[in-house]
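Listed next as structure tokens is one chain, alone, in the form predicted on its own.
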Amino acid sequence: MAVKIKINFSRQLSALTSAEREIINSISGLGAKRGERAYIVGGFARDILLGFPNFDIDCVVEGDACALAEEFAKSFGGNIVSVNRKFHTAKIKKDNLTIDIASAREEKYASAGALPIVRSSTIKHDTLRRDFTINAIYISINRGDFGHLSCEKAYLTDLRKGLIRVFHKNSFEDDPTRIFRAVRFAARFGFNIESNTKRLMQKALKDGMLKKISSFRVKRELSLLLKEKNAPEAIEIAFATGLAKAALPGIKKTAVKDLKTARLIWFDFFIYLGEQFNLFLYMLLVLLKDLSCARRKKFVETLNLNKKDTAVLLYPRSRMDKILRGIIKNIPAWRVDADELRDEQLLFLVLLAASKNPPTGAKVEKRVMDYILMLKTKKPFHSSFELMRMGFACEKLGGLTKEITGKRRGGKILSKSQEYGFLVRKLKK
């Protein structure tokens, strides 16, 4: 695929924001203080070339990452988030941007999967450290030659072509979750995986490379792939290059059709959900839909997720049917059954029944819909200390509140007064 790509960066910088603007020069401005060198590079570089937006700013400097971000956040302000004097990284979060700050530098890997040994080095050997080359462009930032474009004509043309290319044929098994990186960036962009690239990724997951590195390190790359605007092509590319049979075993190719249902439900909702609802979890349900309980188990334990999260992905299907049965049918107790249930699977639920009838789907995410805007907050106007002081038994009251949650949502209980009277009636009975 051929994109259109701008090379002359600092014409762009019109249309950067105007926070963008004030980082960039001054970190140049830092830069030509401390006589260090300072590049933008990586996604950034790369999304300013094909037009994107991206709210993570990379920088490269030739000289000390960590003391830079450290002198930057003290004069222009921010927040480090993370100092890393290992790998010389430094991470700092202004105006809701991200700022990536890294010394140049080369890495070597004693084994396959393990984090790389660094040292500091210069930009032209920091490029080949990088996974692909689309990510090995770098825009000059320093006063002298202030937007100069510094890369491989070739990496150029990989840009334009549209083609995700490593640099040598240890690169997966130096990392190999670039295999996921590889996958994700082809699906974001349209983008063809080179056909070499491509054999030595199939080459590393037939040798069992993911294997080599952690769970939490799988979990995140996974967490990436599943969020992407594109996810269910990029399954789709995993389906082809055999990293769905290595990484998620079992599923079915019919869970990029669900995924692709799963996010549309999803842009419906989102403006309603809360910052704690994790897209991660609702696409990695619908990705498990059709694995049978044991096999669900047995691939959320290799994640290593949290007890929350791991009971959510294995919540009892049983159940789940049953709400979404009283769902269709509207019977009442639905309302306050759904109490039990994170809005990661009341989507979930929605899903459910379109991919089994469309026009059910679309009554099951109207009900969803009035019931997490509308009746999720609708609780009992006493609290447990006043009903154990009318008299109600403390064993009572699970039962109790439960009855009248479920009357509140069904439209019975209005108002304190009337739930008043509905209690005196209870104690007399």
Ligand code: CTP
Contents of the next structure:
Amino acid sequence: MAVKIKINFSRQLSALTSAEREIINSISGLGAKRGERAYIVGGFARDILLGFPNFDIDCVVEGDACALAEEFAKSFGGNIVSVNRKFHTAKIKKDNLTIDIASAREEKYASAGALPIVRSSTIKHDTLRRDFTINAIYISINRGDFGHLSCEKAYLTDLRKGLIRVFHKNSFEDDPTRIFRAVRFAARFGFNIESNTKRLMQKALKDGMLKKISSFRVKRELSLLLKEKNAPEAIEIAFATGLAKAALPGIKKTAVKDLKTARLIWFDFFIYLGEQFNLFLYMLLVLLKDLSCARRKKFVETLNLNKKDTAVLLYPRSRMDKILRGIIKNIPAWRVDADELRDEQLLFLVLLAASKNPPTGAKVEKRVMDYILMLKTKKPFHSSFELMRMGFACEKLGGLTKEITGKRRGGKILSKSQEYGFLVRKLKK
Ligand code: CTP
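With the form predicted on its own done, generate the form predicted together with cytidine-5'-triphosphate in the same format.
Starting with the chain above, the whole complex follows.
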């Protein structure tokens, strides 16, 4: 039965940021002006009710989403990232938030895994095209019934009970990425996949539906899964449901334990990692840890990653072990050659150390962690800009930085003034 419930939206709204509230009010005002009803939907509505943060505002409008998005950007600012007139969707970036606006629509799938054929519709029909009941809850942002929640009562029950449930028996055939999504939401919220949904999911896996989706979409889903805070739990669920067997050939259940350790290591080093740290790549390295070289290569090829990321995943284990031995034996840093490793690989080194048998494992892990901290902190005091201002030629900077780094790590330069003295002497030569 469809219900209209007036929820205490003001409480939920106060939990949103002022930027989010402003965007919602702006869309509400535009909808009124254009005579189109607008709603908060999907993950954003779900997370408001669950009290989870979500930086992706999903809106549906009973009208022209593309025109509304363009008017929004013109009146309130923000960058239009994409407008898709065929699918009646638009994406805007504003204040670090993403706003997805879609026209209420119905979808038909011509074949498994293909993109849907869409037709404008009403909010009521829009519900039925969605993946799971917990993602089909709508909150009106229209004047008059602002904050009213609109959906079948059963959807709210699923959200309260923590159940992931599809709408119809062909849901996974229509869009097999939903198999990954079910696992992702189950892990993220600690939800269960409802028994019939699980059965349908397993049937779709058995029927080889994953092969129907492009490698790009598989990579995207795997990346979203491994970037979840609960990625180890997600992989555990992937094993329990059969997704791991189909999508991660050769990976053993022991990977879950490694991923849990890897997550702790990531937390430990978090403050030292820059924005370019690729969590997906790091977790993938861990996931593939025990695969033979040939199997790893075969799997990595299916992902179509860029050259640099592929090289990280296929970096020879023998070389990694050699670096690890160098650190364990306390060989001076400049001879170990860990500089060629990316941060994802350095953290993976810690994991390799931690996987050694106790009590040696813990000791080795500590030594590798200290070593990496040294790599992260003992860098030249002077920036490239400062070096150039002092008079060093641009083409000399690479070699000079290496030389200073060696001296910093060897304890020969302990302060910025010492480093300055060294640089002045160098210029005089
Ligand atoms: N959706 C769907 N089927 C898909 C992808 C998306 O039905 N294969 C619908 C769902 O209703 C979903 C909404 O589109 O809630 C928005 O999609 P997306 O942003 O990918 O999902 P979220 O639920 O917001 O996921 P997340 O919290 O991970 O961003």
